[in-house]
Every structure is written in C-alpha cells, then in structure tokens.
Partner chain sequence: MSKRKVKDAHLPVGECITQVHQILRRRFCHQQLPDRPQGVEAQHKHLAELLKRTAVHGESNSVLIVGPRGAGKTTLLKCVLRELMKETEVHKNLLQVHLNGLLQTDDRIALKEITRQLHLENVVGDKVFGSFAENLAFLLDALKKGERSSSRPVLFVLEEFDLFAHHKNQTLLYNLFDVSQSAQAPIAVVGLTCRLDVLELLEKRVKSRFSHRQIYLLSSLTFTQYLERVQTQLSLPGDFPDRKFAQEWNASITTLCEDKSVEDVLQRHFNSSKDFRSLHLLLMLCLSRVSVSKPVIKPADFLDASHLCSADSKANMLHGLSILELCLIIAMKHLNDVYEGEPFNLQMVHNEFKKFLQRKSSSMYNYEQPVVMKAFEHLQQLELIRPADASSAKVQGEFQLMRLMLDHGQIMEALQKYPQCPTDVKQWAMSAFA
Amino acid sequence: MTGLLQQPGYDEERLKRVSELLPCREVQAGMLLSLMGQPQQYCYPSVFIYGHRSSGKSHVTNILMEELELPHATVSCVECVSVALLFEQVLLSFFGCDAASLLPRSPSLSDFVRIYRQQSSQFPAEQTRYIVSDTSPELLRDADANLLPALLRLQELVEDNVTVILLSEIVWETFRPNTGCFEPLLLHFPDYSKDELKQVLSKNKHPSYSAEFYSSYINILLGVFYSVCRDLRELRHLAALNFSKFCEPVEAGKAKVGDTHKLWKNIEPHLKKAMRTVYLREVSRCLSAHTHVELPYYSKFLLIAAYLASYNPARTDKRFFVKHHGKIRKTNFLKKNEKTSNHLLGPKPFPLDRLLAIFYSVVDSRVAPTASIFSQISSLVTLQLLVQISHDDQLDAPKYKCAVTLDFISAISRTVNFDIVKYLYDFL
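Isolated structure of the chain on its own, the form predicted together with the partner chain:
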C-alpha cells in the first residue's frame, strides 16, 4: 500500500521508503503529510496529535521529518526543565549555535521571539519549519501560564513559516487555558487493532524459526495479554522475553514446529505467571509480595498496634483490648454504622495515646515507656511505615496513620505469634 503516501513536492523514492517504515500507520501518516502540504507551503500554526501510548505518534512524525529531511527541532518537554533549554534547542537546530549563544541568561519569551525574528530575517524559511514537542506536553501546561498560548501562535508572533506539533497522551480539553488561546488542529492516532498488533509484532521474527511459527507464538501471547495490555512496546518486550521458553520443547525434541496445541499447553501457564512478575516489572526488583523487613520486637508490636488503631473504630477498643470490659450488648456492638468497611476507605488517623494504650495491651510483658520506645515510633515514621499527619503539634499530641498493607502486617504478626485477624473489626 504505497499509494496512500502521495504528496507533490517530495521525492517519490523517499515517500515509498517512508511508507515501508510505517506499517499500519499509512492513513495517519498520509493525513499528516497532506496537512503539512508541500515543503514551501504554509501549514496550520499548531497541530495537536493525541493517542494512546505507543500508538506511533512520535514514530510517524520523526520518520516523516527525518526521511523527508524537513527542517525541524525536536524538543522533549521532560528534558527541558527550564524554558531556557527549550529556546536554546529550538534556535540551535534552526539557526546553528551562533543564534543559540545570543540568548541571554534566563531568557524570557520576548528574548526568544526577538532573536528568532532576527535570525529568520537573515535566513528566511524556504521550507516550513517544524517544532515537534515530544513526550508529555502537559508539562508545558504546568510550566508557565504564557508558554503554551505563545507556542500555539508562534507562527503569528515570529512571522515565519513555522508549525508547532504537540504529541500527547492526554486530550486537548485539559490543556485549554482559561482565557482561551489559538485552537490547534486536533489529530487523533487510533490504537492498533488486534490484527494490526499481530502484524507489527510478527515483523521482528527470530531468524532461526519460520515466520508462521513466530506469528503463532504472537497469537498465543496476545490471547493472554490483550485484555490487560495494548501497549505495543510492553507487548514487544514480553514477546522477546518469553520466546526462548516457547521454543524449549522444540529444541528438546518433545514437540514439532507444527504442534500448536502442545506448544500452547506448555507456554500458557508460563505466560500467566509472567503477567504477575514481568508485566509488573518485579523480576528485577523482587519486592512487593515478598516484602520482608527486619524489625525489632517492640517495633513489630508498635506497628501492629498502629494498624489496629488505624483500621478499628475507637469505640470498639474497649471490647477488644480491655480484659474485664463489663457487659456490652452484642447486638449493639456488631451493628455496623459504617456503610463500607475500613479496609476499603483506608487508614484513619489516631493519636499517640491510643497507639500506646493498644501497644501495652497487645504486648504480654511489662514495657517501660522508655525513650527507646518513642524513638522507635519516630523511626517507623522515617521508614514510611507510619505517616505523621498534621504537623501543627510535634510534641504534644501527634497523630499518625498506618501505611502498610494487610498482607504485610499479617506476615509481621505471624513472626511474633499474634493473630491479627481476630482483633480486626472488619473481619468479625
């Protein structure tokens, strides 16, 4: 399908090469190209391209710019922590380093536009110049109130044939400043469909196996992951990681290349496990489920006490922790006032006194309230297992919240032989 990319003013050969480099994106590339028009013609002042992650936004624009050799400046909004870097990069790629060195220290937009005008009057644009702002332009929105509106009407401000292209994952509505601005041309890059994903993923096949074999592998992979993940980059990473596992039975001689069912049976549990580990990037970290933190004995109990204080309502403390609590009517106690359990709403703050009271109740032996106990509380805060809230009163009545999960606290309480579920109001 090379017929889609046709635009007078560009080299035929190059257009053909471009369309080969952009599988499944010919329509979008063609639309972008037709909007850009011929190199010397004007393009719309600002184009806003949005679409999901790895739907080929930067790839298409970059390939078009590079292969057709259009004058362009690609700026990454993540890299440009200050506007000065952004200005410098634009001037550098349009007019060379002499122009960039003209910028004063901490330049304003006014300086940038002035120097740009000066330079463009010396070297007027024979072709449309493009400023492509890559990766999360939402940072532009947060940077400076004037920056985004000014960039959107840059063509008018510098009176040069220049077009700003913004690539974003977020829809345009969230960008609009409250006094309005020059509306850009919106262009949507739709997501790849399942077939297109298959087609793109099957391209990088393994040299020692046939194309059909690889595409059957991709089929199985998509069957498992498609409902969770449509990110091409992620899928490609997963495909590369698991392919050796898929080939194992063939290499061991247990199955033939055509034995689809056997291969599927072999790989599927493996892929499901990979969703837990590889997809969440836990292989390299080895964290989360296996969280194991060595804590001192009292710290463990302090943490347990904090968890109980955070997730139990204060009115039930008497029932749980006082030995001779007298009579409490069972119906009254079990009447749940809250609509939803605390494990859905998250931890509640509690005062230090309550923490210590529960702590003394759950620890069997007598503990003196020494400095070490209190310093352990504050070190739990530095470990971010507890969170101190309301900084207004550091010493007198500090309030805390427990910031650990149920799994974590159950693991801890198992090490000290404490049955935490018995003490939790939600699980009665």
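Residue numbers count along the first chain shown, from 1. Computed from a prediction, not measured in an experiment: that's the story for all the values here. Rigid core (definition): largest C-alpha set, two forms, superposition within 1.5 Å. Compared with the form predicted alone:
Core-superposed comparison between the two forms: the C-alpha position of residue 60 differs by less than 2 Å. Relative to the superposed core, residue 379 shifts its CA atom by 2 Å or more between the two forms. Core-aligned CA deviation for residue 411 between the two forms: 2 Å or greater.
Return the structure block for the form predicted alone; the form predicted together with the partner chain was the one displayed.
Here we give the lone chain, stripped of any partners or molecules.
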C-alpha cells in the first residue's frame, strides 16, 4: 500500500518513494515521521526505537534519512570502540574534517559539547540533525556514566536542533541506566506477521518465473519454517537457497508450473533436512554462525544459568556458585558411581528458583528481580531455547530444561566473557 505516508514539510514524491521501499512498514514509518515533525521544527531530544531482530528498525530509519535527505550521523557502538571515535564520527558527519580535527587526543564529553556548540553557531541547522545509533546501542550503558544521559538530552546541552535516535532489541526498562536520565519517546516495532513476511519475501521474485509461482513457493516455505524462524533476513536467505531445488521438476520437464503438489513433494524432504539446521532464527548456516545470534544481555546469562542447571547435579551448586563454601573434599564431592557424562544423559529439569539463584551468581552486575527478568525467561521459552516441562496450572513452581548444545552455549558465553567450562561438572 503506497502513498500512505503524509507529513507536512516533505516532498510528496519522496514520501511515495519511501512507501514503496518500506512494504508492510508504512505505519511505523508514519509514526516515526510524526515524532520527527517538519524538517525545520525542533524535534523531541531523543527517540528510543525497540523491537526484535529483523523487525525493520534500521531499515525504516535509514530509508527515511536517505530518501528524505535529512542531515544525519549514523554511528555503530560496536565500531566506535571509544567515545573519541563516536564524537569524531558525529562531528565529521555534521561539520566536516576540520571540526573533527579539533578534538583532543582523549576528548571528554565537555570537549565534544564545546566543539559542537562552536560549530553549530557557525553553521546553524536549517533542519533537524539526527544522530542514529543502529548497532548495539546498549553498549553505551557500559561507557562513561554520563555519556548516555548526555546523549539523551544533547539538544539541551549543545543548544542545537539535534535529535538522538537509539535502535535496540531490548526494552527501555532494561536499557535505562540505574542512575536515571531523560526519558526518550518510545516507539515499538512489532514482528512481521506471516502475511507480511509473505508479501515482503514475494517481492524478491526470480526473473525467470512469474510472481504467482514465486509467491506459491514462499507460501510453502513459510508453512514449514514460520513456526521456528521469523527473522526476515534469514527467511530471505533460506528462500534464495532453496528456490533452485523447488524449480528442479519444472526445469527437468517432470512437472508444470501449476503442479503445486508435485513441486511440494519434491522439495519436502529437502526442507525437512534443512529444518535440522535451523536454530532460533538461523537457517542453513554452519555452527560458527551461532556466534551471531543476538539475545539481550541478561537473556544470555539466563540461558547460561539454564544450561548449568540442566547439566550440573543440584548438589554441586554450592561448590560452583558459593564463594565461601568451605573446603569440600573431592572424594565426597564426586560419587564413584557417576561415571556417565551428564551431557550424554541429556538435560535434566530444574525449578525456576534454582535457575534464578544460578543467574544471580553468574551475572557480573547487581540485577533486581524485576518483571523484565521473568519476561525474558518467557521469551527464551517462546524461542525454544528453554523448554517448560510443567503446566501453567500447577501450584508448584514451573520447571524447565535447556534446549541448546554445548557448542551453542559456549559461543553465547564468549560474547559475555564467561568461561562456562569452569562451571560444568563433567569437565572437572
């Protein structure tokens, strides 16, 4: 549906072009535009956009900035390994190399604000300037304590028409620094529905085949993978990877384009085989790609705690997670009849209170037992990383099992600098 975007101050042809480039995301683009207002008007100081991976956050924001030719600086908190690089990127994008060169070797926030104010007074903004952090902005929480609060109210500090847009996969309640800060406007991007995924994926049709034929292929693909994979990028990769197999009977003359049943029978075994390579939102990738799974920070530690609870006997928790447990003799700690590896026996169920106890022991910061932590446990169950084996109507606490492999949890552990092998009973 094109032509949906309407916002005073912007060229109608450009807005129409934006709508064409953002299928099934016109509503979110329109909401963001309404928050931004007209180009010459002062925008709200900061906007926090959140949603799951591949929900269109970066794509929508970048398309609006590029197509509407809005002055912006896109910064990656992964690439900007120091605040100096972040400050330099912003000044370079807005004012050029000369402004960036004014920064001292190890600039402070005050240096950045001072130089920005000098440059903005010489080159006043004719329209709102935007600073967009679209890669792991949660890393800002680990920087200087005053950096994130300052960015959220940068407009006030530099006295310029500038807005900071943060794109994140975690909710603001988890993102918010403990010291408190200026509250940004919140904008949620929901996941694509099945019909929306079909509409978006069908636009990438093969030039040798009709749109109807490719759409029927996408429909079959989603029927198989939608329950386990809703990542648009991964589904697009999967569609491109398997289309040649879907077309084999047609190219061999064994079926016609309209023989959907024959085409399905031909590709069904191939897709079922591909299902075994799909984990979470990953499709047809080797094991090394598991390091790219994106989970919120605390969800990673929850998953680590779940793995330890599944593969360590409960009686070993004191040995691993209590700092002053006293001396425990190895002969008493290791039972002689325990010769079979727990990893060969498979994951054991564990109660919720044990999961939380291990989580609070391994996480490297003080975390309050908020509803956010419990919602992240539910998300891990929804994503099939945890399996809930007790019913919701039971009076006792729910029990879970961890559903990931050792290689997978090792990759997750490396992203948070946690040596999980040291805490596994099988590797003593």
